[in-house]
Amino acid sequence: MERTKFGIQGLDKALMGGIPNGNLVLLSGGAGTGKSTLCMQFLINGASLFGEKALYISTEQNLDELHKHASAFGWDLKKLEEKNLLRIIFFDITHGANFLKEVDAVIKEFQPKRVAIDSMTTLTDALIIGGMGEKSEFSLVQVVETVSPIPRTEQIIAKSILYKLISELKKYKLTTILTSELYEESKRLSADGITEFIADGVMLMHYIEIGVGDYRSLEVRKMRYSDYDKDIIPYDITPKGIVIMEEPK
């Protein structure tokens, strides 16, 4: 089986060599867990270590903020962009544009091997409020009509939108990471409580404060078409990015 590597020692080992090519993986975690950092590292390593074109779609941080974020770890996004190995898109949800139309255009033109959408929480909230644009097939009116005569609850509308969105993303057969906020003590694996059932894989990032210190850990909860390490994986956010820590012996 062909796999897409993170390029992070310890993490690829836990994934038996990497994410199965074409899988769509949910990466969930609370504030301070490093979701965006791991997302960016996945793309940067893909471009710089493996020569694979990478597409970063941000719904929260604009281009300047993303470049500033990357520079804190010594990552030169501009250099990879100039080599046409990395493309960064900021999707402003307040403009009501057609998300899938824009994604489709850039994927067909750029032809990436790996994609990250950061974050699904912001995107989903925007879609539930206003659909994917006035003339989009994802408008709320059309979604609601498809679930009639079932009671038209927000959960049903959200599920319909997400199923359609993710099924469209899967058509590209690209290895894709979607980030989602994971609120403290939540029993869900994503902010919407739906994406974890549709995605091919689910990876959870945890952050716990212990006294004056902190502890970060990652676990793989699901990965279709592959086995994976079921153990908790300790990691740290260093000046060079995410690093997997060895368990004390």
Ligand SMILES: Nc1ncnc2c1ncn2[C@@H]1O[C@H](COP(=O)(O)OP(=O)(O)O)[C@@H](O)[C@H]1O
Contents of the next structure:
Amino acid sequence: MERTKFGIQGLDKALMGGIPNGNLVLLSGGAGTGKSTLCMQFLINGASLFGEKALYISTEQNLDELHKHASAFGWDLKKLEEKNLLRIIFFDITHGANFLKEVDAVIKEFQPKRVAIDSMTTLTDALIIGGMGEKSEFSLVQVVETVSPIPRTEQIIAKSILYKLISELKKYKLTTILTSELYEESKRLSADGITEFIADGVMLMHYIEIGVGDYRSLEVRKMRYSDYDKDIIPYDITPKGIVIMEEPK
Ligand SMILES: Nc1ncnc2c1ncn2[C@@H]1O[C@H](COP(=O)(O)OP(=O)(O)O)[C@@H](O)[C@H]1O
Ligand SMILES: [Mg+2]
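What would the structure be for the form predicted in complex with the named molecule, given that what you showed me was the form predicted alone?
Time for the whole complex; same chain goes first.
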């Protein structure tokens, strides 16, 4: 099986070599767990180590903020962009909901091998609100037409919108990471409680403080078409990015 590597030692091993090609993986965790950083590493390593074209679709950090984030780790996004190995687009959620159209255009033109969408939470919140509008690609009428004509609550409609969004993204058969904000006490794997079922894979990032120390760990919860390490994987965010710590002997 062909796999897409993170290029992060320990993580690729836990995934038996990487994410099976074409899988759409949900990366879920609380604020500050390192989701955006891991997305960046996934894309930068893909481009610089494996020569694979990488697309970053950001809905939270704008282009300046992303460049600043990367340079704090010593990563030069500009260089990879100039080599046409990396493309970064910022989708401003306050500017309506032509998300799929924009994504479709950039994927067809750029033809990436790997994609990260950071974050799904901001995007779906915006689409759900904007999605009720007449002009939106996720108009209420369109969504309701695809479901049975029984009364729908807002939540079910929101789930239909999300389902459509993810189904559309899956059609590209690109290895894709979607980030999702997870609240501390949440028992669900994603903010919306549905993405984990549609996604081919789920990876959770945890951050806990115990006494004076804080601990970061990662966990693979689901990965279709592959076996994976079920253990908790301790990691650290270092000045060189996310590093998987040696397993204690
Ligand atoms: N240069 C750096 N060196 C070490 N750790 C850093 C550096 N820059 C950021 N961090 C850590 O990364 C965290 C932010 O990670 P980020 O990927 O933005 O998280 P998320 O997207 O999950 O909210 C910060 O809270 C900080 O702990
Ligand atoms: Mg982030």
